[in-house]
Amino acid sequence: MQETLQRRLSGIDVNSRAIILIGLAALFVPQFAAGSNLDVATRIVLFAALSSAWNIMAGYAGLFSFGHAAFFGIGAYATAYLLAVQGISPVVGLVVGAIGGALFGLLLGYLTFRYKLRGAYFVLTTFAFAEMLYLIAMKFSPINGAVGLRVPIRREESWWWMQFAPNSPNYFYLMLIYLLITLVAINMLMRSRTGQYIVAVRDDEDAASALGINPLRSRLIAVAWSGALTAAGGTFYFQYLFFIEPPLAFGPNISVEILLPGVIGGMGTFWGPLVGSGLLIILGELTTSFVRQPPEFLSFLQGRSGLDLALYGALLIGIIMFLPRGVYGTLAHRWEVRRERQVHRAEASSRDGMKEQRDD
């Protein structure tokens, strides 16, 4: 019985070992964390989701994108139309969200990659997506315009309709189960042989195509697979305030929220995302409190309007110069290097060996 449980556990790669700990150790925080303090978790794991299903298409697939709120905003409004005007339960508009978001992504990527849109222009373009929809929900009267709409509010609470008391710590759960799906969805598909073509193409195209590799058909995927789990996050972000607007699901401020983390952490890498969104959103917690709280010495900082912001941005800006992979993706790195020269290392120790055994 123990070895055919070893067994099973050995057949199971890092990434998922470490998906199935964290999501296990995820369980307790509501225990450690109330009010505003599992707000803030709450928000980790919503974002660092969020930023994982960008990293998709900017870290694996090189695409990178300033118009996921393109994505993100169909997830919510799917949801908030179904819910608020037709009374239908979120987790249906979950994946008719989830549907139109890789709908959309097939279309955005054809668009760009069929008339080779690359670099800057597709930076630009994905950002003119973002915004023709921002423009067309302030205006398009069924999903009420630029009022926005609300969630029914309901006497009980539910998971089918993923709606619970103020301060819940089921929303924290709730924002788990997106995170732990996300990355378990990432995870498969980098790991499949469709993953290996994205990064391959990434890295060169042309020798991909060489080895005969679709690169439009992997771009197509990527895209797709980044939109559709970006729009279930708008379904969750949208339960979780109760409320969106079009400045809220396809604002640019939404696509900086989102890709950051990933930006941060280190883009391309599995765990960069996560790392990032914490760090982030930590430090945006800090330097608002210190502008309220400043240390006695420098009580005359004390409430000063825009001076958490210009911290917060200063941080950044030290982290991108002295981190240009990104927190996770620096640390990575230098593990990778580090572990390659003990492997060299190693290498030149045994024929050094065996040359010595020769000579005797």
Contents of the next structure:
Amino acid sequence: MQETLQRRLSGIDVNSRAIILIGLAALFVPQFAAGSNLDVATRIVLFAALSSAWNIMAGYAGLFSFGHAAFFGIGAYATAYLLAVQGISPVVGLVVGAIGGALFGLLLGYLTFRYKLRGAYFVLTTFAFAEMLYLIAMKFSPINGAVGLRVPIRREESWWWMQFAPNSPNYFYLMLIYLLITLVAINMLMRSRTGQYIVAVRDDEDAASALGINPLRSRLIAVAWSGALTAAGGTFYFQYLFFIEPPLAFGPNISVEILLPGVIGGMGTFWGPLVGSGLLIILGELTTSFVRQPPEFLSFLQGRSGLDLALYGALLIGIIMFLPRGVYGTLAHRWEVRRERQVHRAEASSRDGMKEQRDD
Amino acid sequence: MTEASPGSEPQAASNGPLLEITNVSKRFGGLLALSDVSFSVQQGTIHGLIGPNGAGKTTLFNVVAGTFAPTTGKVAYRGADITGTPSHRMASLGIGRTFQIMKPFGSMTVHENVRIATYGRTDSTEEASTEADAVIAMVGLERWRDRSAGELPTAGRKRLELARALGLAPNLLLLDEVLAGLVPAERKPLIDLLKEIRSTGVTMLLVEHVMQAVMALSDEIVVLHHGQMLASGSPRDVIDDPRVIEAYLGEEHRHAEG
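Can you return the structure of this protein in the form predicted together with the partner chain rather than the form predicted on its own?
Expanding to the full complex; the earlier chain stays at the top.
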């Protein structure tokens, strides 16, 4: 009995162990960070999860999406409509939004794969779909068109209504739960046969087909998972922000904010989006505060609007130029290459040893 | 190998040929790449498909593998029409193929590559892993098991192509120039391996440029030239056929002059 338990524990993969560790460590974040710092932490966690969801498509399935705002907005608006108009809990909105995100993903995926849109054409199609939803949302009166929707304020805190006091750490915990569920889901998916098929189709579609994999099916599964998990993020974002309007939900800004952590951290790696999100948001904070309060010899920079963004952009260009696989991706790759070389050397020396023995 | 593969269902026509190609033609725009090709492959044999460059070997291979449908004609497997069946359904029929230009899943290890194939035969990942190891051992890639497939040298990649196809536990194996690009010293062990695979009862259709290999392996040979069947029969008959000699010699003359 004890032995099976031990074996079961040792059978937990590295990623799952790290997820548990991160979850435990993050529980203490609100102890050290309050106010605007907790805000920063909350955004890091949110965009780490969103970008991880995006990474299923862009990284693992090789389907670069420039329009993830579509899924995000569907989740946000499903929740907003149910809560603000119908008075239904965001927990329901979360489920409805996720299903909506998955279905929209299937639609988008089926149309693009059916007509074999690849590369830049696929990227542009995802962008067009998000823009289309944006335009529809602007004119659609049941969700209040361009005006947007607000979270009705309740008197008491409640997990069921996902509503807490403005400075409550529970919003951070809410995002943390979202991140952990997303990571566990992705880890399970990518370790499963289905996930391996998705990567096989990305690596070589013809070879995958010859081994009995239906590429359309594999890609649709990836898009549906990515869409559902991204839509879930929309729900949490709406609850956190108390407000949603079409540009916030479906605008290209959101698409970029979702994809950047993955690109900067490392596409197709499990931890890339997480690393990228932390890096990007902290970097953004630092450049903003640097321009707001520059050191004395640079005091002429103070208060120049947009300068922080220019600096931020320059740093991004630098990262992409020098670390094309992303920050985490590059490190992981170097480590992998070193490990392979060590194995190679060990094998070579053991072969030599055997040869010498034989010579004796 | 342990479980009954989907390909080993009761045979529709137990005495008929395993694969039957009837009057297959394929037109690419103005080019008639294949013209009225017919032959059949018996269960348990190795069938060689040869011809000079541009003879239509690869086109015919792709028609059989389901990469594209023929313009006219029919491909039957175990008596059932499989013309135009999408390539991902071929695997479940028990038909495996390799690619002339090797296509490893570059982000995966050798073991993971083969496991993609063996996944189709079992519901358990553990079993799929065990099966993959058995195939890896058979093709002699144990030493490379946990290495990235992208790192394999050419001879290793050829074996990986073969291993993945074998991972399907196929009844019919379509091999597209598995020996091309190898130095003679590397060919011999691979030829032995193919013979070993035949001895397990796998039928093979072999597209090959390396004459000596085809002669050594094939029970039957079909020679294509300009998309047409030039000759067919046993290796002995074919090699003595003056039309075959002319087609190949003509080719070599052109090479020598060009």
